[in-house]
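This document starts with one chain, in the form predicted alone, laid out as structure tokens.
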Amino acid sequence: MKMETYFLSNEDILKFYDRIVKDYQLYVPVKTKTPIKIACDYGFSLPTDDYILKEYSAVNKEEIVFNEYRPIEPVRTFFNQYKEEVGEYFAQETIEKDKKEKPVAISGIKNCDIFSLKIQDFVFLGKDDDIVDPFYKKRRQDALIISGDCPGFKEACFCRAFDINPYCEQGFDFNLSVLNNGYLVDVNSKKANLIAGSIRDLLTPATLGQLSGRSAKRDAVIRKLDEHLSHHKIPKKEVLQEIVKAGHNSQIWHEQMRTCVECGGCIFMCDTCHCFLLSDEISGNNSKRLRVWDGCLLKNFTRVAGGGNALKMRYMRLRNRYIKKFDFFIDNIGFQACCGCGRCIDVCPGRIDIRNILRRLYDEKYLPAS
């Protein structure tokens, strides 16, 4: 369907959400306090607030905000739970149980999150129905995505380094853009159009002036973000595969892992990571099969029966992570498995910075040693 754009005033945003909760379990952004405050080394005055997504019915309406940039949690948490039962040995009820879940509506996700879903879709939906993950598929199909423009960015944000804009143009049902005393609301799917049709009294067609105003705001954010990223000197996406492969024997992997404490923060907060472990657990007279998130930076990720471990050293695991993101995925779907959200930078207690590693790999390949 052709996307339509409307204006929604500030005082009607809760009415918009109230309509959505009739059909969905709605999550909305609220501010939260965290100890994670990374200052910009290049003199930019950037916001340091953090946002989390909470269930609409569980928050005071005064707490709901329009988040300037992506929330703390990656969007994949709504489609692929950290730990969930995927089967029982002596029962066939698991998928039927999942069908009873109320579909989720997620407000406050950003274009980096939308990009990351391309990776998750590739892994869990594939190209062949024989290998589709039914849990992921159902949640993904049923969900209502309410994305939003980024009128600001954190120090760790680097989406534009990979030509990902801080606003959405596809992959959402609704998109909200802050404009003066309200929002421009893009309606981009049949299920969004159904909701919009039921609240026509709240929506007025966007004017050319409002659309031009949004374009100007978007351009201003891009200019500021590009200026900020120019100081970080992050390699372009076109050379990512080349520099990672060329740096296979680089000392960078060894140096960077000196401060790694294997907390797993980077892999569990990553928007594009997707590895999991299947384990069994006794439950009464039955045995459950559980799917639990796993990650390639953890020591036992490749450990097999007999004790063998193909990635027994930390530098090997870091290198493997970059090969997966910037070689495997580029080979298989044509783009990198990194959306530039910067969550791995924010969460790392060892101050390991993906931007720095990519820049150093580029320098090693292209700049002469001094």
Contents of the next structure:
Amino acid sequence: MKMETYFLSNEDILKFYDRIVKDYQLYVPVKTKTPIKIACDYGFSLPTDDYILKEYSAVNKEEIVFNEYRPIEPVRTFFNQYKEEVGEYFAQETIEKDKKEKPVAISGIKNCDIFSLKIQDFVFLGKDDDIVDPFYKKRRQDALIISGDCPGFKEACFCRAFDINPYCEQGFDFNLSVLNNGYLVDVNSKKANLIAGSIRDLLTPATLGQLSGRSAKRDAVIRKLDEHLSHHKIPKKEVLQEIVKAGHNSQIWHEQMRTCVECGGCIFMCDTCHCFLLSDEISGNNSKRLRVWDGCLLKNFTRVAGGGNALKMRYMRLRNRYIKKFDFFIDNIGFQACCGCGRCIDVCPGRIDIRNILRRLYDEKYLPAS
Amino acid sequence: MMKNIYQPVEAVIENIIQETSAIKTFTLKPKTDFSFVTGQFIELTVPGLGEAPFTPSSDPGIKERMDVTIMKTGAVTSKLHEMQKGQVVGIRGPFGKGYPLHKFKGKDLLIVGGGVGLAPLRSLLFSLFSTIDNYNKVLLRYGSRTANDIVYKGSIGEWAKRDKFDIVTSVDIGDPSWQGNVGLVTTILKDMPIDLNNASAIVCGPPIMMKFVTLKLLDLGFKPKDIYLSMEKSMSCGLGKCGHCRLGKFYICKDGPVFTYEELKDIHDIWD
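Now show me the form predicted in complex with its partner chain; what you just gave was the form predicted alone.
Below is the whole assembly, all chains and molecules, this chain first.
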């Protein structure tokens, strides 16, 4: 179906949310202060606030904002929870209990998150029912994605390095772009259309002037972000696989891991990481199976019974993460498993910076040693 | 709701055979028939404790029960070794791709096993027995640490009597009762009546054994595409989602566990 675009005034955004909350468990962006601040070291004045997504019914309405950039938590948390029961055995009834969950609607998602969902979908969905994660699939297909343009960015943002734009053109149900005293609302799915139809009084068709105004704003953000990224000199996505392969024996992995405290922040905040472990527990007369997030920066990730561990050293684990993101995924789906959201940079207490590592790998391959 | 890919199927332990001091073969009877192709693996659940991956060691032609030969090494296997007949475990699978029997047609087959690595190979042997007309000959070269560590002791002699079969065993450390070869399994990979231009080698054992057997086979003149290796890592989901068993661009659980050396030779650290 053709995407329709409307204008929604500032006063009516809560009415829009109120309509959505009738059918969905709605999450909305709220500003929050975190101690994590990465200052820009070449003169740009960039925001350092953060946003979290809170349940609509649990926030004061005046707290709700339009987030300038992606929220703290990766979007996958809504579809693949950190720790989730995925089976109970061997009760008489081993069929899944029908979890009565209201589908989620998530406002505040940005294009980096939309890009990452392509990777999560590749992992957890499939053409064949035998390999579909039913829990992910149910939440994913029922969810309402309300994405938004990024009118700003923070220091750690680097989506454009990989040609991912700071605004969404696909992969959402609704998209909001801030414009003048309101929002342009793209309606991009059947379920969004149904909702839009029920609040037609709030929506006026976007004018050509408004659409070109949006384009101009988008271009301006891109220009500023590109200038920001020019200082970071991040390699283009076309060379990522090559430089990671070439850097297999690089000293970078050893050097970077000197400050790693093995907290797992990078893997758990990552928008594209997906690894988990099936872990069983006794539960009364029954046993239950949990799907718990896991990740390759943790030391027992590849440990086998008997003690063998293919990633026994820390540098191997860091390198493994880059091989997975920039070699494995490029081989298997044709693009890198990194959306440039910068969450791993923000969260790392050891200041390990993916942009820096990629740049160093590039330099080692292409710049002659001095 | 669609099928839950993480849910195990109930299976009763019907029989237990003590193969060696640390290895037992469990015969499992699943609640519903369970088919697998030789070389595929299953996830075996100890209720409440967790899962571990194993390749069944029985005849894939038998659907109503299966054998799994297990060495006591970690938490799940230790608990399994304490379990008794009649107790219940869980199984999920089968996972991955098995041995490509169709590619073995008309060939000389060299099967090299080490220790409990003979378990998956036993299921392969059963498959070969029932289709033996398809192959020229089958050589089995099996090494274990000591004579006491040999699995399927009673069966190896019987297999050796079969038409087209040629079996040699070796132990790393000999003892006065042992009449056969003493030395690593690579020491019995010589003077083999095999046509290298028309042979496939199938190797299963601990990583260090597979590494040196592969090097030896290459040295003998086997081509990388004719060497089949059973790889293993800490497979958890079995379906290419949990991420634990990545090897290069592959997941061992869904792209393997059987790979040719040709597929793996350019990947770093495959034996770790």
